[in-house]
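Single chain ahead, written as structure tokens, the form predicted alone.
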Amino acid sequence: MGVFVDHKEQLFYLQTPTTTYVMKLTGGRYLTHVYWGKKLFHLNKKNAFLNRMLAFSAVEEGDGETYTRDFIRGEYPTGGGTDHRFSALGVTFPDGSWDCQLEYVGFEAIAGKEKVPGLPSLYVEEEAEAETLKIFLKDPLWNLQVTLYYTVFKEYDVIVRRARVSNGGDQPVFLNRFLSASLDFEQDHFDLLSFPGAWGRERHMEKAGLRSGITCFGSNRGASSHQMNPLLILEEKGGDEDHGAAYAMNLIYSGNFLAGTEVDQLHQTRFFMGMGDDNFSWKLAAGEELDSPEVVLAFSSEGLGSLSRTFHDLYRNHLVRGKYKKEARPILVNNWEATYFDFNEEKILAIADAARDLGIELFVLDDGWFGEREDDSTSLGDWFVNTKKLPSGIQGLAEKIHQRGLKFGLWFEPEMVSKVSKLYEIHPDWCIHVKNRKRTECRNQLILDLSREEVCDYITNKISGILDSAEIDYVKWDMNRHMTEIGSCGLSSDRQKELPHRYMLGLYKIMEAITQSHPDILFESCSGGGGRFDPGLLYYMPQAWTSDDTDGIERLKIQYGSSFAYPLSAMGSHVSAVPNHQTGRVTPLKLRMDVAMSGNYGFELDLSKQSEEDLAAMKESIALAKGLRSFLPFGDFYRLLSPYQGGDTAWQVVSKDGQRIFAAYFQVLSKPNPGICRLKLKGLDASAFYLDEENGEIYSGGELMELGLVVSLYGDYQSKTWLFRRKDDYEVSD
């Protein structure tokens, strides 16, 4: 494991426990990528040799004949030079020229990771655990310095990427694009997986061929959004969960972003990802520097379940924090569709009541507990009781929800304010706006200008003041808008374009404040639903809200695409009433709780008009998800069967320990005449023996795998789980 330097051969080597990663000097000036693939423990230095010249492609003086950059693999290429491919970095210099060329100037290997000043990153308890290497380069003619970061964990197949830019000249330059890593494949035979979407359809898989040209996928919208997903995934061709190699990037970064990649002239194919520089420009005066997002690369030999699972073990260990890391989650309910903005305190106690009688152990409120908010066109940003709902305040609430038993759990929206507020009448320029331009709402509101300070410090003193004014167990953190009329009154006009990153900043110094001052609360992220399901907002929150849409055929779909790279563990699910609010799909109750149960368990109903039939059911399954949750979230998560291909779905989930095995299949329509369908599972002992918890047969994990269990189905919308226990004691009767 870690980072060894080929002084000779200028060659440098990041191992991981299976993996390789490889760069090298070219003409002894440009770092260059040879590299990256399962483990190598020697490379003969012709095989690294990556010299050739291309008609047509400019030679530059000093170079030679035979060398080009428009052939070479580049580590992190910039623009303006002789590489016409997409480019990592982008600056306009004091003259207004852009060929910016990098050198290599030395490097430098340290134990253990350092942590990205204002951004969130992944982080170690123990030097031990990783290393970095820092590769130094420089344009000479402007002294403008970029050093990339390499770090490599000890227990995972992972290369964490970042650069810093630093001007070391006398004059501002402005960076026009910043991604966090580039790399260069020498073919193209991959399939591309990305995760598109809408509101209440998130992260969809999407898989297609690549082709020639630029293909790129991001958000502008100021928030990394509902409709692309900062992930991408290079699948060799003919891959599949259990087979083939497998390359992804993840970005650590919320905000707006850029990845894709480009099939150059010989068929070479360039993956790139990083900040979005569609709104994006930074004004870097000199001795000033700017740290990129951290970008996660990931690799596997063993297809696309391995990959997800390497994923998943990164960020419950190195990137979720605090108290609820390790620990399960309590089972919730949330009034919001059951009442919306019709509530009163009696409504809220009822449906305590009937929470506590079926296990529930948190109660939260949602929207409209604040200011004079009947409805969503009022009182963002007043962050008051509204006492006519709530007579005794949230203070008076909580006691009596705690006296019944429950956590107490409250819904914010601190980004936001409504223009009939009193924030907004004594601050009107605290928003994101245009001068002079008319102000555009969406859902009413307007979003604060977390660029400024004064803005960032009113909104930690007054949810801080809430929080400390009752025993607040749980807090969901809401934002239900993009971004238009980017503009800011803080900022100078040659700033106006790093609004988005500056907000972004902001907003993770809030987040990093309120969280850290409150560690015993469980905070859940939330952008209507799953528009910030990122790694960025999981190094502050260690779930989050996966999507407004509740229909539990539709979130088969969200939570199996959600699972490329996210664990179960970050996943908000709910049961909701039917009709579905979103679809009006009507689906049995067991198949909603089913698909609910993998992820963080709740409801988001009116427990207190349900029947005695359908309380019953949710009764037991809440006792089971009680007996789940100590290794549900936490296992080892396996796909099944694809919603993406024939409907049905399948997952699997086996504990860190081996001893306990969780399994789902979800039919979603009935087959006339289907044949025998078979569940093989996966992750087993094929040695040893599983007992069924439900009818006491055993089996043995070799037919568990190799023959499956039997799939009896019959109608639309149907699901059926099983619990398995290892049996070590077990022995075969002759």
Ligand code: DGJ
Second form
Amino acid sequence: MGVFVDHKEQLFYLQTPTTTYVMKLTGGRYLTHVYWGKKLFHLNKKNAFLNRMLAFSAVEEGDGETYTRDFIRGEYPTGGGTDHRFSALGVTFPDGSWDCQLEYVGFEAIAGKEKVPGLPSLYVEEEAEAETLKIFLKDPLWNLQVTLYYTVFKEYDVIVRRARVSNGGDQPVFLNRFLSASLDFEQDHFDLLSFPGAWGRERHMEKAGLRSGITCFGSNRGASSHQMNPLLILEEKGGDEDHGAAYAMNLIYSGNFLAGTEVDQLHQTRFFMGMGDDNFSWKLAAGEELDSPEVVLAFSSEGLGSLSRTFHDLYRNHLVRGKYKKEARPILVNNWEATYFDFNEEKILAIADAARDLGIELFVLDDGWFGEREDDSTSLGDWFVNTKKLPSGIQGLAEKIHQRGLKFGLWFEPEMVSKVSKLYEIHPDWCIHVKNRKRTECRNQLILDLSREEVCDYITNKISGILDSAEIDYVKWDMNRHMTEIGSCGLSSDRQKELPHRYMLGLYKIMEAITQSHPDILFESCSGGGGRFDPGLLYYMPQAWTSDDTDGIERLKIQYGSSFAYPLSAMGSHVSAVPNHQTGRVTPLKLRMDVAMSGNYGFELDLSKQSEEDLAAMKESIALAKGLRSFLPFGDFYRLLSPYQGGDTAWQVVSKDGQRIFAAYFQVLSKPNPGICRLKLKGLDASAFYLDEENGEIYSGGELMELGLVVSLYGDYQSKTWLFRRKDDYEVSD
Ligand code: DGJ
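Next, report the structure of the form predicted in complex with this ligand; the form predicted alone has already been given.
Full assembly next; the chain just shown is listed first.
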């Protein structure tokens, strides 16, 4: 496993446990992509380099080879040259030209993995866990240097890619596209899975065959966004959860992104991902360098399920950090849907009392505790307590919550400012805006300009001060609008388009400072629900609020779609009231609880007003969830039945030691006179026995996987969960 270089044939091999990635130098100069897929131990040079002349494509010669770069498969294609397909790097040189010709200079292989300066990145704890190949390229005319980084994790079928551009010339150059990775497949027999959505409807998986030409996905909103997730999967035609080759790219970044495919004239497929280029330009002065975010390239020859499990393990072990990395998360109650802005200490304590009686462990005070905030029209930026609502302040309330045996959590939206606020009165220029243009509000708020150091310092100090002033165990970090009129009065005119990326660098700096100086606090990110549900934020905060849509039925599609890359340990999931506030739908409490307990379990309704019967059911479910949380968010996740194909949904988790199994079936609409419905489990030992913990029945693993469990549900919105324990001491009687 690791990096191997065949000097004679000029081939670079990256070997993971079951996959291989190969590159080659063509003409002794150009780095080309050869292969990514199931493990290969060796490649014949003739197989690695195919040569083809094309009408209307320029011919080049070098090192005894004649080739056209418009045909050969690129590894980091540049714009303005002889490859007419979609480029990964766009540069404008000092003379205005943009033909960028990157030639091979050399390579270096190192043990371990370097951090990406200023950006979230995967990490290793021991150098032996990974190896990194750096390939150095250069445009000799302008001395523009590009380093391509490839990290091979010893235990995972992933290649982590990124790029660094350094200006070795003596004049500035401008980058107008800077992707993290690009590579070409020889064919186009793929379906493309993308994860679009909207507020309240995030990450719905969409699948479509590839089409000729360029197909792009991305976000220009200043956030990774509800509208499109930075995850794309190419699935070999005919593949499914358990079969077929699947290739994915997932960007470790929370801002604008661009990803897509280009199927060329010969039905070859280019696959690329990186920062968005629409609202981007970067002036690289002489001697300066810029790093791209990392992109995770994952491959499975055994379908989408194993691809997802690779992502889950990788993120849980090498992206998420801190105390809660492997720790069971507290079951919480959040007052947002219970009270919205209309609360006082009495109401809050009544909910906390009811929560304690149910066995809930954390109370989270949401929006509305600061400034004059009675609705969403004021006070963002004024981070001082509203003593009309909370006379004993945050400190006093935190104490009272702790006295009740609960932990205390607090909501912030640190990146924002309301026009009606003391902060805006003092610093009207601290927000993102374009001089002499209207400052368009969204949810009555503007975005603070995090490309400015003084703004970042202010936020870091302000939020840290509050966290240090009271016993706060949990923080919900929200962000509720996207960028418009993108301009900064802290940047010169030739650097204005750097703002969206500089904003992300500022945000990451703030988050690093606050999370590292408060290691005992559990942080949950949120952006109007799942608007920044990406690996970038998971580096700082181990869980995220999956969606503002708490409807159990809607959550099936949202959580199922999210699971393609993100583990259950990342997903905040709450039981809320009916009729549901987002959809008006009325679903049984059991279904809402069964859906929510599959993620980081919480409640978001007025517990002080529930019926005795519902409270008893909640208490039982909470006790059950406490027994499951040591393995459920951290085990192997299997998608059994897709909500995108007919409605009914099922999923399953097998604990890492194979001893415990959780399975859930959700019936969306009932059917009259249905046939026998069975749920076939996965990932079990066919020759082992498993005890159904509810009714004491014993089943063989083979039986559970091949014949399945009978599902017999009556009515709309019904659910059933099972819990099995492996029984190694069971003996079949004659
Ligand atoms: C949007 C979040 O997603 C909600 O959960 C809630 O915190 C509101 N913001 C508060 O304004």
